[in-house]
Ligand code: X2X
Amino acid sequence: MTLTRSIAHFTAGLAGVALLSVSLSAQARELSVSTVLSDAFPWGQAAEKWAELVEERSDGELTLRVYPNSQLVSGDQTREFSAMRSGLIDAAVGSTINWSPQVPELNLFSLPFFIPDEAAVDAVTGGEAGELVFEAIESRGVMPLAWGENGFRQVSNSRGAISQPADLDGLKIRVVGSPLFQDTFSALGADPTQMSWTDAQPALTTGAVDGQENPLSVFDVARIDQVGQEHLTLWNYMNDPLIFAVNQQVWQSLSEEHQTLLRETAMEAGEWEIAMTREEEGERLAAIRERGVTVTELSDEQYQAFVEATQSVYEKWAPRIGEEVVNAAQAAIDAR
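Structure block, one chain, which must be in the form predicted together with the named molecule:
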């Protein structure tokens, strides 16, 4: 072999290696998926299920790697949407509450005592209001794919049973970092304090706050009863849907086949998780009662007193959310 020929050979070999690595990276693509709660909770399980289904059906070409506990945003769950929009995070299974500072339409779900039951949730997410909400997310640089559910949020505290607004008077309540919650709990006479979930648990343990609000699954799995939260009121004041979503540039860079795969698996994982979350509520409540937590249920009249006490929140926030979305949701709820 002459020197020129062997150099040509060597160069061709290098090009081959380069080609191989390009095609390998094109074949195996990994996307990061952020969640606030881990797979000890239905929320984290929803993301893991999505990852499993993608793994099974993409022949290893696409991998979702789940990063729980808001770790990709250093614990600050209200930055998750911005991080996904900017591409710091590829995808997320996130709460409407945590994304609402960037997508005002998402406050729809946090309007107090507006979406009263599961049928109403399904009518809203599955109808025109849900489509408008998804359009709002898309217009802000993120592609929404499917719904999940963290659940109806119930209030707990360490002081006494809550069955009327006056029982919340002066109670320090940890709320999520979204301004609407500040308004709801202020309207009820409580003293709301915004903090992340990461900070909430130590604050409950030390007694820096008297109470918190979260779905039964979170109360149960995080053993909120062990940090002195002995009183739990079932008031279904809002439902906390989850949304499976992907950064827009990442989405556009995927083949049509992979887009379909991601959407279909997200929808399947979401349906699976919603059904599981709802099915488990009964057992969770029984377990919570067994641990000695006093559970308060509201009569229609007691419920109505909370609705009236928070009317101002609806009036302030409905225009910010947008009349079109609110009216579409109201129509869906009425027709359920």
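Switch from the form predicted together with the named molecule to the form predicted on its own and print that structure.
A single chain, with no partners or molecules, comes next.
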């Protein structure tokens, strides 16, 4: 073999190795998935379920790596959507509350006492209003794939039972960083205080803050009763759907096969998580009661009093959310 032929064979071999390397790289792709809570909570379990389904069905060509506890945004959950839109995060299972500063239409679900029950949630997310919300998300550089559920948010405090708006008068209530939450609790006569959950726990323990609002799953798993929250009111004042989504540029870079895989597995994981969250509500409530928490359930008349007390909040925020979205949601709720 001549020197020229040897060099040619060697070069061809290098090209083959390079081609194989590129091929393997193209086949195996990992996407980062952000979530606020760990898999101790249904929220985190939803993300893990999505990753498991993708791993099972992609033959190793596509994997999702879940980063819980807002790791990818240094603990600031309100930055999650912006980070995903800019490409710092590939995908997320996120909260409508946390993403609402960037997508005003998501405030639909935070309108106080607007969506009264699970049937209403399903009617909204599964109908025209849900489609309009997904279109709003997509228009901002993120591809929404499926719905999940963090659940209805209930209110607790260390002072006494809350069964009417007057019971909130002067109470310092920790709320998430959303102006709509500020307006809602101010309308009810409370003193809303925005702070992270890390700061809220010691504040509740010392009595610097009287109360907080969260879904039953969070109240139960985080043992919020252990920080002085002895009174819990089930008032379903708002629901916090979760959304499975992917950065739009990442989405467009995927093959049609992988796009279908991601969407189908997201929908399956979402349906699984919604069913699990709802099925566990009764057990969670029983466990909370067993730990000595006084639970107040509102009558229809008591619920209506809260609706009327927050009507001004609805009137202020409905135009900001978009009349088309709100009207579509109202029609779905009425027809459920």
